[in-house]
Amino acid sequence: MKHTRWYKNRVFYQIWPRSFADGNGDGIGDLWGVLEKLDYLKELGIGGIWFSPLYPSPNADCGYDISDYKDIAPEYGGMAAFEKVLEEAHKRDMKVIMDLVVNHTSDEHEWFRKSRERIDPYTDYYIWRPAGKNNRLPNNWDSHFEGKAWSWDEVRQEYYMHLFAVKQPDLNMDNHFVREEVKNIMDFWLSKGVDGFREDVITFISKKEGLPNDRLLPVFRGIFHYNHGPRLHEYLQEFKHEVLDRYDCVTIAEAPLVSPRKALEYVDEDGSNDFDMMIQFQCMCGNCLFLDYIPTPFSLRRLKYAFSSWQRKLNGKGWNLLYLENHDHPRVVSRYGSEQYRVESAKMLCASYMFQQGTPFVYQGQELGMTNWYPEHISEYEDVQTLNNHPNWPEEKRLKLYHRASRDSARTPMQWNSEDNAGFTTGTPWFHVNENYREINVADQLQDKDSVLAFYKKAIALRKKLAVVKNGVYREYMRLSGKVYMYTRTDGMHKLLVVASYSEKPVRVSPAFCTGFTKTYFDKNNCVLFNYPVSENGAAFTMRPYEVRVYYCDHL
């Protein structure tokens, strides 16, 4: 089947199913929540829901440990909410995505306990080597999330491997029984009407041969034997001719450490790629060294670099998927922007991304310019991956890392209204509800026209109006600015220019850093998207604290 490529003219919305809408009042979000707010989404100009993962699990990792593939977690109203909310998102013209998890499963899945007592074919499930002399470990590699990447099962008396938690074992992807279980699941979902996969840390699957010891520095250790691994094109493109050419879907892949060169070889539009987007972490690089936890002073030049490469380097040649929020990392407000110019900045941000070349993703909450959350105690925190950054450390020095950079701040429920537990459930929320839901909430903002939630619609209707979005070239202005971002998209006839501020100081702009613009590009007629009111004509202006506009012409 041909592929028609209907992502890039629709905007993604992602659900963290848990915290979205609970419909049941069980103090856990579920789909039939999800059902009551279609027509919110379809209000806010989404064309796609991307679900993180809804599958029965543990939760020793949110869902990403998984026990079963070809079901819905009861919790979460079983297959039959599904199949209504499938049906219900695809009669609004809304395309739905699963969270495909295949690096990996739950240590309580059929199959690895089946692994663990040596009963065929699932032996070879999974990735186990003996203790070495003095019962050493098989290697030096280490988990993302818990110490070292292997542990010792009793009832095989063998060493596992995990690159993550201790209760997400990883599958020999080697193994021809394992590829065929994941084509399976695959063919399951897109069977039912499912419309494509997110695959997770998916250049994770092949293995070097021999595991080999490495001599990074401790956390990366062994990342570069299994990230982007001797036969992961082989096994993608196994997938891809087996099944996924068989269906009109899409597929991303979560690439962690991918360059827009890299990219390439897996998003090249020749017709052979193995995915249709990736989701690269540079963007998330503002702030920090490669992880969340090694936090550096935000570099606005840094977020621009990342930007810039994927836009120009993938040009003609791959398709951007673009995001500044998901379930993995803090809100955007807090870490690139500013609390105290909540408003002013969630609307810079949005606009930054929303009008460069690819498909926009909107994680929930984003819309709304949610904020970061900061509980008294460590206590309170759930997330694997936060609990285990720097135990050693005293409280006070971990809260303080932890409110910068725990991902769990991205996972507090769904602001929806000023009442009781924002409006999430009726019930006792599964986990805290962010304190400032009453200033920040679903409920008021749609009843200001000047909302963060307003200006998310009206960028994401432009979005969708003007074709140069789609297909104009992007080129990036004030190149060395560490407190402007200016870029234009041109396709010949049209030309729109956004300019952004990450400073709350002011900041001079005129024509003549735009080369090829003359003055009347900036009368404020032009101006279609802004967060102040605008009242210069052609002019060089002054922008206020994180101030964005938005100009577009059609008669160059």
Contents of the next structure:
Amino acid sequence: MKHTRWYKNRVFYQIWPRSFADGNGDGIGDLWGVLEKLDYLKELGIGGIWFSPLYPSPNADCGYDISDYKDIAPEYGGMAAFEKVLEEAHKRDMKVIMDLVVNHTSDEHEWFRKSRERIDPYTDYYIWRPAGKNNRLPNNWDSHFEGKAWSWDEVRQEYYMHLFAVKQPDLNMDNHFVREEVKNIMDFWLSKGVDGFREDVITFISKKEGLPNDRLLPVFRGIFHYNHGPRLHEYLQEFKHEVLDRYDCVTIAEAPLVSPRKALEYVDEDGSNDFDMMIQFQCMCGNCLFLDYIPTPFSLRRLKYAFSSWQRKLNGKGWNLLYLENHDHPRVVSRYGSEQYRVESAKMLCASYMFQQGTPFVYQGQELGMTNWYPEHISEYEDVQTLNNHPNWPEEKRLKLYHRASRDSARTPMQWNSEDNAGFTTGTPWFHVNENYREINVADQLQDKDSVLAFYKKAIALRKKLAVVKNGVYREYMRLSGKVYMYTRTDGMHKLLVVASYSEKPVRVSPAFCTGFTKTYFDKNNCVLFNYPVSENGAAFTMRPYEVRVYYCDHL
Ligand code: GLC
Ligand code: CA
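Show the other one: the form predicted together with alpha-D-glucopyranose (GLC), since we just had the form predicted alone.
Time for the whole complex; same chain goes first.
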């Protein structure tokens, strides 16, 4: 089937279902809730939805531990509700993609239950190893969430590998039965009408033969033996040729520790083209080293380097996925912007990424400028990754780190209005609502033409209207500035310029001087998007705290 690459013309929205909208009042977000909000998404300009996992799951990792790949969890509404959402989304010309989590399953999946009892063909579905001398672990790899990467199974009397939580055993992708299962799952959803997949830590599925020890520092120990492993391409090609090629779908890889050059091994449209897009992590490292849990001061230079190297290196070869938030990181306003200048900085961040080349993703609540959540006690946190970070530290120190790094900040319920529980549920919400919902919510922002939400709507509409945003050449200016991010997109007569201040201090800029655009280009009528009133026609100006301007002209 022809691959039309429809995703290049759309903006996606990520729904993390548990906290999006509760339709039946049991306190848990669900697909009935989603159904009621489809028009809201359409109005925003959304052309595709990525659902974080909706499958039955014991929720040891909020749905990323799946116990049945071919069903929808009853608390989310079951298959009937999903089919309805799919149909209604398609009616509104919105695509729907699923999260495909096949590096691991839940330990409560039937496959794992049979595997631990050595029932064929499941015996080798997982990565089992006997204990070494004195019960030694099979190797020294670390898991990302809970200590070492191995846990002992009493039933089978062997260790199993889990690169994430103890309840997330890794599948043995070298077993062709397992690959058959994966292809089966893909085919199941695609033939139902789903439009593609976001593939969870998919670059981890092929482990180096012999599972050798690693000498890296803790936390990452082992990663170079399983990230981009030896048979990864081979397996991806198998999935592609046997299933994905039969559908006009999109495939997106979640890819930790990947450089643009490495990414091209997967997304080059003239090459193997294993995936259409990759979720890289460099744009998440503006205020940390690799992980939110290794904080550093915010560095705009580092962030700009990430933005620009991906823009430059993929240009003309592969397609970027653009994002600033998802369910795995705290809120971007709190990270790269300013809670004090929340509205200004949320808009500035929006324009910073929305006009780059690629397909933008917006995470639920990002379009409102939602901020981090600051609970008073550790016991209020829910997430397995959070709670296993420095469990032995004193409470106060832990709390400080979690306030800054926990992904639970992105998992508080969506703030729909200023009524009880932010309008998320009529029942008792499964998780804490951020206290600031009276100031930050959809209902108020829909009434306010200067809201963050209104800005997102304008930015998305503009992006769709201007062809230069899809095709234009990207170029960055003032690269060494630690305060200003400036870039242009040009094609022939069309010139778009974004200039964004990441500072609360005034900054003087002369974009005309940098870019060579004529002075008349900086006519205030060419300023098509802004977060402060623009009254001057100057080719140089002083930027206010977190100011952003987007200029566009098609006739110079
Ligand atoms: C991915 C998911 C994350 C999950 C992990 C393990 O990184 O985005 O939420 O915890 O994989 O499945
Ligand atoms: Ca519910």
